[in-house]
Amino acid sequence: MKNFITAILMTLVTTVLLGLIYPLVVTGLAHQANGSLIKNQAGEVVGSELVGQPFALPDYFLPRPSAAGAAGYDAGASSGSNLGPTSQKLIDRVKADVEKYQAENPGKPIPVDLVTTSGSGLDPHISPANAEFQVPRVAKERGLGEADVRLAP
């Protein structure tokens, strides 16, 4: 009968901590998470600092590309392309990326971050190369020198 008391009692204190408590702590502290949203000087929400976007406009800084979903970056559909090294598919658009950019910087080495997909296809995060490569473009865009461009935060 004591072995039947402490296991009920036994139940009881674990589904009050494991049922109860701890989901109410683990909620209330991702509650608090907010995504690392990046807002605009209006206050509305633009974007995040952990999901990449698609940027085409040669004043900015070009993003990895992206294989999720249809038009990339769509974070309901965040996987890589599963294409492997000798998809024809995957081997074209990399030879494509590649001409595109060796016509904006010619002899200049190509980072392979500028012309593949992470693996989630969300990444914002670029090289220290890719960025190096990018900041002619971006500097003559913006009309200011590279080490400006270098600079700036």
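Numbering follows the first chain given and starts at 1. For clarity, every value in this text was computed on a predicted model and none was experimentally measured. The term rigid core refers to the maximal set of C-alpha atoms that superpose within 1.5 Å between the two forms. First, how it differs from the form predicted together with the partner chain.
Relative to the superposed core, Gly19 undergoes a C-alpha shift of no less than 2 Å between these two forms.
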Second form
Amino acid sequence: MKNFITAILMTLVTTVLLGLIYPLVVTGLAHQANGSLIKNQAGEVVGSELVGQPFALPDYFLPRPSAAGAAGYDAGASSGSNLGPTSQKLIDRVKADVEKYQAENPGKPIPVDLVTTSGSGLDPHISPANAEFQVPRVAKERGLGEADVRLAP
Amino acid sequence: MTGLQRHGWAVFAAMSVLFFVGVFVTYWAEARGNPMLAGVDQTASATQSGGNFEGKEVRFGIASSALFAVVTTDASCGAVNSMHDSYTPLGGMVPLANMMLGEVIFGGVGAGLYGILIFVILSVFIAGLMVGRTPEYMGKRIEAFDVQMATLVILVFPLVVLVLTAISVVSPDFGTSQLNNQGPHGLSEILYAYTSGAANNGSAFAGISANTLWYNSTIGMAMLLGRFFIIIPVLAIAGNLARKKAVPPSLGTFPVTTPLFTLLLVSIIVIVGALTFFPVLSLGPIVEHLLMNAGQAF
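Taking the form predicted on its own as the starting point, write out the structure of the form predicted together with the partner chain.
In what comes next, the whole complex appears, and the chain from above leads the way.
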């Protein structure tokens, strides 16, 4: 009987402590619960630092391909492609992307993260090698020197 | 509690050996990349982590993804930071094998310790057979009933996993129709689903659309049998050992605190696991690895 009372009390104490007090403290002190939101100059929320978005215009650095949702980068449908290494679908998709990028930047090796989807489909990052690969295109589209693009914050 | 802290370290060492082998194999397989992707630079350099990058995040790279995959399947964690389905065949086989060994490498919450203790009992028993004495563990004689129960624990898990996988792969209507990948990778997907269910891991190869009547009911069954049915023989061993009188250790007692014991324990875990699951692994990940190197796609 004593064991039961201890167990019930333990449940109540941990519910209040971990279910109520801890979240409130974390929200109040660290502000991490607000998310890593990005706001524009008017103060409107336009995205999150940690959730990738589908930039498609050639004067932007393009994100990795995405399998999240039908069009990719659907933040409500996070997903990987789940294609295995011997999947014909994967090989065909990568081949098409490789041909596209080789035409844009002939002779340069294609960084692997440029043509592979991420596990979440929402990867906000590209590798430095991937960024370097895209520098010539971005520089040309924006009428800047390549060195200026590399120096941009 | 047992007064044998060095036995704890011996078991810990055995787990560590298996853990590090798993991490290194997965990392090696993933860092090699996918030879089927022509024209893609998969070599590691200062500016990219390279390797097989489908289903992995840039911020984690190959090393953290491989480490996470091994840790999550050694313990019954189940969270993932990269998609196991898109791993190279051998890289994906390690998480699968970790669960097939019964999640005894450091172990899952609640069920990890008794998993390794069953293997310890088997090891003492086999050592006893080799020296021709009645085996003892913690001063208790290990007799026929204890070994029968330990064997039952070892056998129920593969029975559940292999029978359900076998039914699924020969059933085009409700089994293989749900797959995202063809060829040997499809077998890996089904096998992973039942292994993860029976081992109560919760991670998924994920390519399989398991939200169907067949998969929901059979994976649910695998979860119940894999966790709760195994508890019964373990409790039977515990009760039986508790009733026995303790005997003082003699010259014939196999010491469970030495590196020799660690080696024996690792061997028993690997041999039991390999004997049970090697056939199905050779039809899934291993043949896929060979076909991938030969350039065969599905």
